[in-house]
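As structure tokens, one chain now follows by itself in the form predicted alone.
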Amino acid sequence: MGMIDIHSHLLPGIDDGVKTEEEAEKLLLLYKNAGISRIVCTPHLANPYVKTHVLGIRDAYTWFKEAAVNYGIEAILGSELYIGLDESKFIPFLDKFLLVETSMLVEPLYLLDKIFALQLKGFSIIIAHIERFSWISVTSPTAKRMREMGVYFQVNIQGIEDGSAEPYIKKNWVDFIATDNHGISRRAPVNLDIFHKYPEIMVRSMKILNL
């Protein structure tokens, strides 16, 4: 069964993730050894707390995609869009899937309206690391409304390790497991074997993405 990591910051020198091509190559080897065959590169966009070298994304992705082939991995370009003041520029992956994040501490005004506006444009919305937002939970009306709207939920492997993602797993509300890989020194994916422990979620992910 193929496995995919839909959330990573592996493009060297682009955002607060991987810094060098050498570091990216080391991580690609880890992915290969874990049996992950696809990686979506999702540099931050419109995040007020992260500086992103937007003009360098295409060149960095071109290099990464070619490097990934040497490890038997398909690299796909996307973005992690911060829902805040400006949602006008983003990169959907596989033409229609849009990974989004927002404030960790406070539910933003008009969040559901902004998500709906993106859906009206034809995009399928995936909420990144749902377990990391302190303002939402499985009992939250906002979470329930998102599920009714067809919004997908992604959790980080770290959320599985520390238990914060467990309520979403028990609720059967996890559509994607991802690394949110920021490189070797920051939020490194220390246990990629977690992907293998949830085959039902892997199957769901690939079915959603039509892969």
The other form holds:
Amino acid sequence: MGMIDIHSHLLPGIDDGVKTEEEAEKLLLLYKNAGISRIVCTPHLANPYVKTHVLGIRDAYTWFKEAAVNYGIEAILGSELYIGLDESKFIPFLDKFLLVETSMLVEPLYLLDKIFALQLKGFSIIIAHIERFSWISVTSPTAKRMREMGVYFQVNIQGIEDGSAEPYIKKNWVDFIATDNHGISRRAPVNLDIFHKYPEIMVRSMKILNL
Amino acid sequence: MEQQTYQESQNEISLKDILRIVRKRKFWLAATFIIVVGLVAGYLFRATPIFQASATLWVEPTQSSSSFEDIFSLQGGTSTTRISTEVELIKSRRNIEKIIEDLDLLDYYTRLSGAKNRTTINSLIGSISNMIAVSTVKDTNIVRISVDNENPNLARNIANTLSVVYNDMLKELAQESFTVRREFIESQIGATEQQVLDAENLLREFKEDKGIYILDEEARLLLENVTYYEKQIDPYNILVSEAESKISAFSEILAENGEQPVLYEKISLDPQLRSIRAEMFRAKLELAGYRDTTSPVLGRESSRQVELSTRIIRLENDLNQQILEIVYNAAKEDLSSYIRLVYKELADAYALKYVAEIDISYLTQLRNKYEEKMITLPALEQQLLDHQRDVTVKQNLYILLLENFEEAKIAEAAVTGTSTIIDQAVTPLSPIKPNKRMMLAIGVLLGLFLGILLVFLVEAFDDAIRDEETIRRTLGSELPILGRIPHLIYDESQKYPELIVYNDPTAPPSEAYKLISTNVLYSSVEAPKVISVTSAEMAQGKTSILANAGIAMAQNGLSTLLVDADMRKPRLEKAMGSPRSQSGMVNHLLQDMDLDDIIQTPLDELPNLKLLAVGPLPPNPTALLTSDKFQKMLITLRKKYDMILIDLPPLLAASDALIAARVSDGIVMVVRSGQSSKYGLKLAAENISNSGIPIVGIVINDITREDSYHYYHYYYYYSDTGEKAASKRRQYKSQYRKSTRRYRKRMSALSGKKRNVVKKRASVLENGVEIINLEKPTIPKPEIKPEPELKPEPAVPETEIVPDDVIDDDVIDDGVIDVDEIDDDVLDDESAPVLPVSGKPSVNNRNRETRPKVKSPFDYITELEQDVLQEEKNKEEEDDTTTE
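Could the form predicted together with its partner chain be given as well, to go with the form predicted alone?
Everything in the complex follows now, all chains and molecules, and the chain you saw is the first one.
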């Protein structure tokens, strides 16, 4: 069974992720060794804290897709959608999946309404690294309502390692595990072996993505 | 039919009902029983056994029968102490103190309770007094002393000691008066002896000196008379002295006990006593006169004498009474029985002295008469007479004293207690309490009683609805029960665990669902088309009932649409075994997405069963459910389908449920047996009746054997499908068949031989006859023929763009058909595409992605790039304008 990393910042020189093509190649090797067969490239878009080189995405993705083929990896293009300012800037992956991020500290106004509006357009919503948002927890009504609305939750490998994702895993609310990989030049390398520890979540992810 | 039988049996509470209630709550009963019996057993196990020892005494009530009073011819009747006094006396503080002292109990109890709690003598007296029970054996003078104690030996000892101590006390008390008397007489004897000798010497000396030896006749006569009276007076004088010594002795005892008895002086001044005294004085004087004048010839007393004697006795009684009263009045209110007895003795002594004084005074008066005469005698004779009289008197007195002394000694020695110990107490072998058998028996009875009481209390306070009678009583109206669904455990290994009717159309529970669908269809003369299914609270099972009833209707050939309007917690898709779809009713209501695009066919084998899912869950469902668009949607759908079932949110949870239900022809309420509350149901029913929407009826869900024995056989059939489905089902297969056959037979008797369900329905409606469907539910292939070539196509390739307008056009072209034209003609025509919507590829594709497919990722990039470029351009222009 193949595995997929749905949250990464591997496109070189686009956002605050990987800087160079060499670094990207190094990472691709790590992914190959970890047995991951699909990577979704999700650069930030319209994130007030990150400057994204939008005009470079097309070329960077084209290069990355070809480079990945050499490692037997399929690269898929998507983006993170920042809810709070301009929800019109996004690239869905696999046609309909939207990786949604937002402010870490405060719950954005009309969050559920905005999610509903995106769902009405036919998109499936995935909340990126839900364990990192301090305004939501497994006990908050917002989280419960989002589950009822069919919103998917993604947790970071880092969150699993530091235990902050534990409540979500226990509640069986984790649909995706992802790296949120920002490369090895800026942050510590991600322990890709964690993927193998949660086979049920992997199966569930694949079922959701219909892969 | 079932309803009717049920009603009949519900008219009164039968023994069966009571048994059912008890059986339903047998755990309450068992728990209460075990707790109560356990508590009793625990108490018996831990309680210290109490032993009882008994001694019996024969008590003679103390009466004034002492010989002393006889001797001095005093009138008796001083005390008539009753047996109850004795009983009181036994438990007197004096006796208990004596017991404590004799048995060294203070020490024993101090050791028993440990050094911490110092046992005081007062508390000990109280506790020992509580141990002792004194009772009289009925109508006898036998008294039983029972002592309860943890220590059998101590109990025996206390009982025995008490009987002895009591006896001693009585003895002491009685002896007291005799001893005083004996001592007094003893002291007098010596003095009197000396007086006699002196008097004799004086007489002898006088005779020798004067030479006169003999008195003449007259003088002798006088002397005789005077000495006669002197003789009479002397014993009274002794009596007075005796009484005085008694008085002082008893007063001393009383003073020791802190009592202050009334003084004799006070008594002698009492005016009432004085009048008695005067009367008595006169009576006695007169009686004495008679004695002098009565001729002995007559040999008997005259009537006047008898009268006087009785009067004197009566007066003496009055006097005694009066003195006793005075003494008691002067004493304190509450006296111990012992002190009371002493007071009585004191009063007796007072009375003795008082009467004696009266006697002395009248006798003295008589004597004085003769003494006056003596003056007339010659001097010498007179002197001799004096001396002689003195000697006689003194001698008489001496003899009297000697006699009395002997008697007193005998009397004193003869005195015993007035009680006799009949049976000594023996050491009890077995404890008297706790009575284990009795207590256990009481515990068992109490446990049963409390258990049953609790069972009925719990039943009374149970708010849950468990039977139809409760529903009727709660709603106060006769709403039809549309169906009763037994308790089911879903077989999770099946593809559609909840769809019982789909999985096994002939199983009895499926018949129950089918009955619901028929009952709904024939609930009114004109078959309802839109039915809302709801419940008062959550989790009552409305969705699975709706799904199964919908399948039953579809199997009967009706084109059926299930609408999920529960926008808070939609469950219909899950019940139908479908995944949550991306688009649904919400997309239609908000985005005008075409209904045909979002209506699904959840079960491939039932193409005439359709499902309209919710789609994305709106943050504010109320606005959607109450919108005109929703109403319009249902009006449109009503034309397309024979039957629409709407899954409404629970009435008490969602305010919009009733507004949404306006478009329906009626509401079906689902009640979960044992869970729905009466209060909730009542509230919901009130809301519905206020809204004016008719309630078609009620479906009772999840009936277990406990809830209703009328239906529990269903429970057997399906209860364990989950666990041991295959084997069990085989086992019961013959039973299924039998019961199904019975059911059909019954139904066919009603319905005749109509086979074509749709036709039948029409005819029924025409004739206005209610006929229940007996048709074996099969997938009605002849009526509906899905076109195989139009079956769902494989998923459209990602890149392929299917424009919305194309789909819409297709559907409109061959999809929308005028409802009026479908009817019977269409249904009868086997080849005709009855339900055109089912055939379209766009409809059957459940996971159909409508909009996102329009664009590829690169399209998005292009848009983003264009935005950026546009922004840059704008910026440049701005810069240009500013530079310009």
